[in-house]
Structures are given as C-alpha cells and as structure tokens.
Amino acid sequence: MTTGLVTGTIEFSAVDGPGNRFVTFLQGCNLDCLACHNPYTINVCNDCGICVEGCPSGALSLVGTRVAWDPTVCLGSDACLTVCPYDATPKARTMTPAQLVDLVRPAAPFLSGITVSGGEATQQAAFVRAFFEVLRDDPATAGLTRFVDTNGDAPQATWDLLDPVMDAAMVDLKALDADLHRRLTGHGNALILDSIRTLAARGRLYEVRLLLASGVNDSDDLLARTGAFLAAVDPTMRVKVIGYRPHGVRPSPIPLLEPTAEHLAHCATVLAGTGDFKLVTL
C-alpha cells in the first residue's frame, strides 16, 4: 500500500491556490532556501531525541530508538522545532491515501479543491498521485480541483505521472540565474525552468510565484530577464509577486530584507512591460 509521509493539514485556506482549499503539507524538500517559512519540513526526523525532553506537553517519548508523538496529550507547541538541529519534525505521520481523504471528506461541501505541499511534494509523487485519485474517485470530494504547490525541480517523468490526475500546479521560482538560485537554495535551477516550460505546454501551469528578498533577487535587470522567459513560454501566465517576510526563517548569510510595498509594486511594473501577465502581488 502507498503511505506518505504527512507533516500536517490546514481545512481553509485562501492564498494556496483559487478559491477555498484544503491543504496538505507533505515531509521533506530537495531543496534549502534560505527563505524557507517551513524550515521543519526540509529532512526527516532521525529519531535523535533532542526534542523529547524539552517538549511541554510530555507529547514526545523515546519508544526504543524511535521518537513517537501522542496527537492527544500535545498543546501544539513549537518547542520540538526550535531544538531540532536537522530541520525536521517528529509530529510527521505516515498516512495512506484513504485516510488523508477521511480528513477532506467533512470540510469538501465548503472547498473549491485540494493543493498538496510541503516540503517538496513531488518528493513523495507516487503518494500524490494515488492520494488524487482517491480524491477523484470519491464521491464528496470529486468536484474538488486537485493542485500541487511545488518548488518544479523534479523531473518530466514525474510530472508524467501526475499529469493524469492532477489539475494544474504552482511553480516557485527563486531566480532566474542559476548562480544565484544556488546561493538562495542550494540548488541549481535548470529542472524547474524545464517544469515551467513542461507545465505550461501541457495546461497544467496555474501560476509562477516569485519570492522576492529586498536587494537580493528584486533588480529590475534580474526581473526583467526573468519576464522575459516567462513570456517566451506563456506572454499571459499568472505570475504572482511574493514580498520575503522574515516569519520562521532560520538565520541567514546573505541578509533578507522585506520589500515595501511600494518596491513590490513596481517589480510588478518591471514584469508587466516584459508580458501580458496576470500579475497579482502579495
């Protein structure tokens, strides 16, 4: 049986894709941005124990060598993230598809869709996918449009694998320069232009959001290059312009600014003169 790796699910949400939606966070990403708002979502608990005697809530214990986390007890306090050194959780749950639709089925009348996220939820695409089509093949949650909010560095065979089940997905580009892009995330970028590019081509592409840290990856340069191949691939996507806020990011070497409003709404100026874009700022 498929399970997946589940770090937790909001019922309503507004700002995870079009309407009301279900989301559900999935554990462990390819990625490390420096910006990351979720850092505890990055690895997967190793079963350290660090976090066992600080927990307030008694919710933690050592069950062998395994950390285990009674749901019951826990007052859902963050003490267990602030200690963990390796980036992770140890509230995450293994969960099969049926039992994360269980958790849809009562909030469905009230949704416009589901968006699975993360981490990285196309690190766990096998469990995306059969978690879709179990939502597909339910009849309260059918109607519900199926998303997937993803960083787009994952290869064309697994978005071959979604493509048949899910609805469209949201694309996070971090920069459009690679070297850049390495520094923010540790990673290069060439799989998630591809994505944009595969995504896009298929029907399959809601949005591009660009995550945008004052004096860091917001020059009108960078942003108009960045247009630039947006509209090369679609002139009238969506493209979302995200300011960096600092909520939950770990310490970082290169320093994170929040942009004022006012610097956001003239990128959105920049990437308007490059396309026809839906542009929509946050």
Given for the second form:
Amino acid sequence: MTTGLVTGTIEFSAVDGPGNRFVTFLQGCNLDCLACHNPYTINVCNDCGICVEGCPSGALSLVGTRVAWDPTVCLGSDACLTVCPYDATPKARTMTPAQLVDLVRPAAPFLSGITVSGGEATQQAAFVRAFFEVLRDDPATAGLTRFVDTNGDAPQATWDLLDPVMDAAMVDLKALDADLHRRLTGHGNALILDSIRTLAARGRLYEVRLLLASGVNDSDDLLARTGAFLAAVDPTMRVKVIGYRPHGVRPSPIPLLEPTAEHLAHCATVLAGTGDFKLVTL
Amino acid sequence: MYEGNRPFTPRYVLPDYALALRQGVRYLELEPPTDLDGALTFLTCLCSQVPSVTTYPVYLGDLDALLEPYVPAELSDEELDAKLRRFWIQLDRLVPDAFAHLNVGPSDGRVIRAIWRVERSTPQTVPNITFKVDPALTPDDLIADAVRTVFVTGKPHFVNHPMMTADHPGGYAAVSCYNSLKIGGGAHTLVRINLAKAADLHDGGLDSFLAEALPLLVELNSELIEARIRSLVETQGFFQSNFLALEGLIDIDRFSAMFGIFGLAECVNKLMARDGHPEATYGHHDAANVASYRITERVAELVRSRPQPYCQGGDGFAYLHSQSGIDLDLDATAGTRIPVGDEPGMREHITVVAPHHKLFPAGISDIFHVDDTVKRNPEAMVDIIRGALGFGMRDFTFNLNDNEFIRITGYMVRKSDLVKDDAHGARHASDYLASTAEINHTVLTRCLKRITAVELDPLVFR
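What would the structure be for the form predicted together with the partner chain, rather than the form predicted on its own?
Below is the whole assembly, all chains and molecules, this chain first.
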C-alpha cells in the first residue's frame, strides 16, 4: 500500500488556501530555499540519533538503528529540530491515506477543503494521489476541495498524475530570473515556469505567490518582467505578494530583509501595471 | 443585576416592535410612522420606555426587518448609512448600557448590509448585536460581512435560527447576554444555580449528585422563581397596568422564567475527582464530558417536570439557560463553558460543548478565541460558523485576541473605556460591571460609576 511520510497536520487553517482548510505537511523538499520557514521539513531523517540526547522530554529513543518518537511523552519543545544538523525531523510519521482521512473526517463539517503542503507535496505525488482518491470517494470528505501547495518544481508527469483528483495548486515563484532563483533555492526555475503554464492551461492554478525579500528579488525591473510572464500565462490570475519574514529561517549567506508595507504596496502597483491580476498583499 | 425578591417589572421584556410600528402606541401618542426618519424616531421613543432589570431596554428590535419597508429605492447607501449612524450615536448615548441588544438576519437586505458598514465605521459598545443565521437562507457573503464586522467591534454574536425558531415559535430574539426569548414576551425573572458550589455542598460522587443533590437544588431554585413570578404577576400588577401589555405589544402567554446554571466545569471536575478520576477534566476527557452531559440533561429533565405559573411561553415551565456569569462570580466558570485558557483545539472544543446546546432554549454561550490570521480570510470563519451550527450549536461567538472590543459575559466593553473609567468614571452602566468582573481583575482596577446608583450593587447591603 502507498504510504506517505507526514510531518504533521493542522485541523483548521485560515492561511493555506480559500476558506478553512485541513492541512497535511509532507516531509522532504527538492529545493533548499534560503527563506524557508520550516527547514526541518527539507530532508528525511537519517537516524543519526543526535536528537535523542537533546530531547528534554525523553520522547526520542534509538530502537535498533532507527530513531523512534513517542508522541504521548513529547512536550513539544522542538529541541530535536534545533539540534538536527540535517534539516530533518524525527517526528515525521509514515501514514496510509486511510489513516490521514481518519483525521480529516471529524473536521470535515467545518472545512472548505484540504491542502497538502510540505516540504514539497509533489515529492510524494503517488501518495498525494492515493490520499485524494480516498478523500474523493469517502462521502464525509467528498465535498471538500483538494489543493496542492507546491514549489512547482515538478515534471508534467506529476501534474498528469494528480490532475484527475486535484482541484487546484498554489505555486511559489521565488524569482523569474534563473540565476537569482538558483542562488535563492539551489535550483533553476525552468520546471516551475512550466508548471505554472501547465496548471493555468488546465484551469488548475489557484494562485502564484511571490515571496519578496528587500533588495533581493523585489526590484521594479524584475517585478515588471515577472508580471509580464504571468500576464502572458493568464492576465487575470490571482497573484499573492508576500513580504519575507525571518520566523524560523536559517542563517543566510545572502542578507534577507523584510520589505516595508509601503514597499510591498509599491511592488503590487508595479505588478498591477502588467496585468489585470487579482492581487493580494500580505 | 439583582432583581430583589419582589421585582416590579419582568427582568427582560421583548416588545413586538413590528406590531407597534403598524398600529402606533397610544400611551406615547405615537402614530404609525410613514418614512425612515419617522420610524427611527418612533423606535427611539418606544425603546426608551421598555423596562428591564438594568432599567434600560435589553431589546431594541429586529432592526433590519423593522426598517426595510421604510427604505425607498431612491435613498442612496450613503444617505441610509448617515441616518443609521445618527441612530447608532443616539442609542449609545441615550441607552448607555451594552446589554441593549438588537437582532438582524437571517435574510439579506439593504438595511443589514448598512448595519455592518455603520458598525465598522462607528465602533461603539451599544448596540450589542445578534445575527440570526439560517444555513439554508443566509448567504455566505452576508455571513462573511458579519465576520469582518467582528474583526472591528467584536459584534455580532451568531445564532442558529432554525433551532431557535423550533424552540420559540412565533418569533424570538437574543437579548442582554445570550438570552433567547420570545418576541412579544420575555422572562419574568432569572434565578441561577452555582453548580461549582453545589458540588462543594454535596459529599458524594456523580451518581448521588444526580439522584439527590440536583432534585433538591432544582426545587429550591424553582421555589424562588415561583415566588418572584407570583409577586410580579399577582401582586405588582405589571401586566395589568403597563402600556406594553395593555396595547398588546407584549402578551403574558409569551413569557416564562429563566432557570440558570453556571459553574458546570468546576462541578464536573470536583465530582470526577471524588469518583477517583482527578485527571478527568471537563473539555479534555471523555468521562468528564459524558458526566457534564448527564448533569445538564438531569437539570433539564427536572426543570421540565416542575410546572411554573404564568410561564406559557415555556409551555408551563421555566426555560433552561446557561448563565454566562456576572462580575461578582469567583471560582466558577460561566455557564457550561470550558474555563478560559483551558480550552482544547477549536474543533474539539465545538464537539465537546455542542451537545449541551439543544437543552438551553433561553441561550447558552461558548466564546472561541481566534487567531488573527482569519482577518485575511473571513471565509474560514464562515466555514467554522456553518460547521458549528450544523453540529447543533445554538449560539456561536468568536473574539480576536487583540481586539479593542472585548466580550465580558455577553456584553461588550472597549478596553480604552476601562482605562478611562479609572480616571473619569464609566459612561456605560455595563462598563462598570466589566471593570469589576473577575475576568478583568488582573487587567484593570475597579472604576467609579457615574450613571447608576449604588443601590444596584448588592455588596452595599451586606
């Protein structure tokens, strides 16, 4: 049976798509973004055991060669995440789609939908597909919309796999410029731009999100080119402009600074000059 | 908020304002109004004559339905808002008491939309507002508009319209602090049992509490209710002399009394500990939650089997009410709520408290504290409100953590008013209660009150 490596779930979230949503975070990401807010979701635990000693609640232990986590003892100090040198967590759990749906079901009457996030959800695309199929086929959850929160760095085959069961995706675009993108994330952005085109063409693109750090990826020139690219894909798409915030972020070789509210508003104006976007500024 | 043992007016009176607008009020020499200004003046005059325990009216009408017929198509939204804003200022200054409550909904219309706009641009504690939501009738974007209003003023409070209508045929409104009563009627009196103290006075565990303690306490409470009703109706002559009764704007057959309980959380926890389960606390453990349902079901059963005179509004019985506390309550949580700060996650919180709601036709309240992130996504609150009502909640209130407006028991107070009270005295009668409420003892000191007499404070008599 397909299983997924699940970092955690949130029953009610107001910040992961339209309406109230159940969010599932999947462990593991193929990018390595400087501005990542939850870097402990990037890699999969390699059972090195460093965190076992660092745990103040005694919830972690070495069982054979594996690090085991006992959630009934855990006090939630997140000391394990602080000491982990590999940007991973010992608390990710292997779950089946049915086990996850069991968690969604009691919350379903209060939700617009569910969102899979991460990490990078498309890294576990087969599991996401299986999870969405169970959600679709269970009468208690069939009415919920099924969204994927993604970095977009996935081949078309991934979107082909998810298309029959997914309502929409929310895609991050860290930078339109490939070199800058590589400096910010460790990867190029060709697949991401393709994903935006593919999803928009299929009517599966809910929004594109631009995370802007002051002096890094918020120049008028870059924003104008970004706006032109997005407008060529769909001039009426929903674009969310998000100011970088340092919460949870690792020390960065490139200084990352929060843009002011005034500057974010200016960025939105520049984008508005390039298309008839539904602009949201955070 | 104390009635005394011989109340001379009913505690809560809900006149049929719609009937008054149609037929006029002879006693006040008010003709039926013919335009919006006339209707607003009419309502201002009439509500100022409606008695209650606070001496101010607790019910100001189902305002959107009352005013909609007087709004001509050619009146612009700006003009409509300006008229309502003047009315809002009048209410807040002439009825300086946040128990004064108007109702809106469940249907969409120009007036309810204007009310949300005026609320957001005129942030006052008066009027308090309840929004009747009918999941089949009330559009999502109207609920979202109300949610955006909560972000500014902490109002409205949301109620389950189909559930209320089933319990109160012929029309209801929520007034004062979550008291749902019949329009054209009201409540003679409210007498409450402190379940936390009841558990202290009882030596045994849950089973004997249900079998022995509750029948005695319900009977004692009922005797006091009956004595007050008989005094009010048979001796004081309110229903024989007040113009509201004489002109048919209230009908004694739409009255009952309110039987209140509070301190359920402490009661459950004490009984669970006595039964050998100190770890089982209300809101967190199935055994404690089941015990809480057994207690409220038992009280409801006992109240339903104890007839009360002049309570035809409740088919001859008192209405059960989960009483949300007063300023002087110490060591007892409001009504059937989970103690503040001890609430489980929101979904679980709703699931635990919802089964109580069907038992309390005269109102019940649970307040949910919500993260500020919903400000950018009011539709998330719409989902939760719809879910909660679908789950059998009768009343639903949420507060944002950082709001200038805070809800004390059910009424509103502005934090800045509490700060000012200390130096200048309270402008609203309810601000004074808020500043002495136990919830605020750690926030602000007591304040002077400059608009009602100390005789209303029972501590003076001790």
